[in-house]
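Given next, in structure tokens, is a single chain: the form predicted alone.
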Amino acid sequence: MSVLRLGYVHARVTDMAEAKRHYGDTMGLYPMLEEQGRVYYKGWDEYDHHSLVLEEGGVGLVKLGYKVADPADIELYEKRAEQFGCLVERMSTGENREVGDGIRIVLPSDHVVELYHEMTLVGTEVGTHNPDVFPRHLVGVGAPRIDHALITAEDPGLADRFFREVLGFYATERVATSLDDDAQIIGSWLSTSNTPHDIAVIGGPNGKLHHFAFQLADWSDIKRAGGLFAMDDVPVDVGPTQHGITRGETIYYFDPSGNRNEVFSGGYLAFPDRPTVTWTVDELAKGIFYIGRELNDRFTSVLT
């Protein structure tokens, strides 16, 4: 039984035309389907139908979708979520375009998480038979795939418990008020795979999004993305720089609606038996931005 990975992000945008320019032309995602008020995208190295859905009207996060390894596991996750005290409902094939049966969970933080096993398989841009290492005609950044999301919660410790106890994630790193066992959790980075984080939660208002991220190959791709952001007048929040937490290389920036994005590379291989790294609040700036060791007001206050 396992949750495999983040499968999709649904995000609201205020201006679909501007959003399409950002995610299609600058980020280089592939448009897969367009319908009234929605556009579906995937990265070139993703084999399922989509990983990002833009919904016109407003700003912020609509929901996150996580793919599970076995359809039989969905019922077990449903029971666990109900026992945890969450509102849970079934979703049927076709309720989400190209997505099979699953469940929809409202977290204690008011975020919506969907679990599913099936999505229409369309394949990667390079295929599975003697593939090239990347497509010849990448557009813009050419992001290969979605990577993770960071959300905020009034009680990040409770959100940490949900992902661990209900979905079987494990905490790779945490920010806490002290090193004591009973310390309050300020932030938690959790993985269900071998990446440093598939979801992260920090203290803040319930139901809000801090950012969602795209994975790039390495530091050179991060710098190249920064150059493209300059060419396309993309508002950059922070970077290029490196995190202490996760050790990843990063740029934070905003889409035209004000949703914060990230391009992320590097980090370490994570495993469930790896001890959780703890950062104390007094070293939070070093943990978030290891090189500059400084947090700007915008990074901690702008949420959607």
The other form holds:
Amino acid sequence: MSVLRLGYVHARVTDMAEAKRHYGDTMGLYPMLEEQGRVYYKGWDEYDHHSLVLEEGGVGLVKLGYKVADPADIELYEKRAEQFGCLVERMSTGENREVGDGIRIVLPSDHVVELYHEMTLVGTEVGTHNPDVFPRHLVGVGAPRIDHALITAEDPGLADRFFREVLGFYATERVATSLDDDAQIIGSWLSTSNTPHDIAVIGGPNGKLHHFAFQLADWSDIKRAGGLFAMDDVPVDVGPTQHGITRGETIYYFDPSGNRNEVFSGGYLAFPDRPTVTWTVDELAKGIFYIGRELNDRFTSVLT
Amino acid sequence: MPTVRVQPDVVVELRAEETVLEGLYRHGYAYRTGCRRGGCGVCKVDLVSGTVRYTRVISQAVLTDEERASGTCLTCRAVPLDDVTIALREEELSRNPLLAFLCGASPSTRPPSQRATGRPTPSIPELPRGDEQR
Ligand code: FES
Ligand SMILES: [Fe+2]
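Take the protein just shown as the form predicted alone and give its structure as the form predicted in complex with its partner chain.
The next block holds the full complex; its first chain is the one shown before.
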């Protein structure tokens, strides 16, 4: 029983034509379906039908979808979420295009998380028989996959508990007001796989998105993505640099609606028995941006 | 072309279709901004006089109709229709000294970036030919 990974991010965009240029031409995601004002994308190394859904109208996050390993898991997560005090609702096959039935949970922080076990398997361009190591005609950044999302919550400690106690995630790193046992958690990075985080939560208003991230292979791909951002006039927030937290390499930038994106690579291999790293607030800037050790205003205040 | 006055006395001239923020940036002025894409609301100022128009869709969650009506201006998206005066909110305009110096000298012109559009259609500029006879 487990949650496998972040399966999809469903976000709002103000202008679909511009969004398509960004996610299709600059990020190089594959457009999989366009229907009723929604566009569905996937990265080249993702087997399921989509990992990003864009919806025209507004900005910010609609919901996050996490894929579970076993269909029987869903009932258990449903029970646990209800016990935790969350609003839980069943969702049926087809409510989300190409996604099977599952549940929809409203977190204490007002974010919506969906759990599902099935999404149409479409495969990748390189296939599964003697595959080449990448598709020949990638476009732009050519992002292979979605990686994680960072959301904000008034009570990040409670969100940390939700992901651990209900969904079985483990905390790889936390930012706390002190090293004492009764310290308050003001940020938490949680994994359900072997990547350093599949979700992260920091203190802020409920229901908001800080960013969602695409995984790239390595540092030189991050630099190359930066070059494409310059060519396509994509506003960069911070980077390229390295995180202290997760040790990942990064650029933060904005999509044409002002939603923050990240390209992320590297980071350590994580396991559930890994002791949780704690960062104190006075070292937060180093935790987030290890090299520059400075948090700009924009990074902490811009949310959608 | 319309001008933007930032209270009390900074005035810059805009180019056609330029937003308030782009115009001020181009002249070396800076203030607190966020996404620069109309999504976060960090770049809001008070529109004291003049009119602006929004050439792109703005989310109600970022700028409500009431805010528009009562003189809030989302500067990264607002294109002035005539001379406008704005007032920053609890903040002072800063100026990059190098740009300030250079702006006095000559306006920069940057060609619009060539955007990628889907799958590549390679076009390689013709190289000067060598002596064909060789
Ligand atoms: S800077 Fe984000 S809305 Fe203008
Ligand atoms: Fe991130």
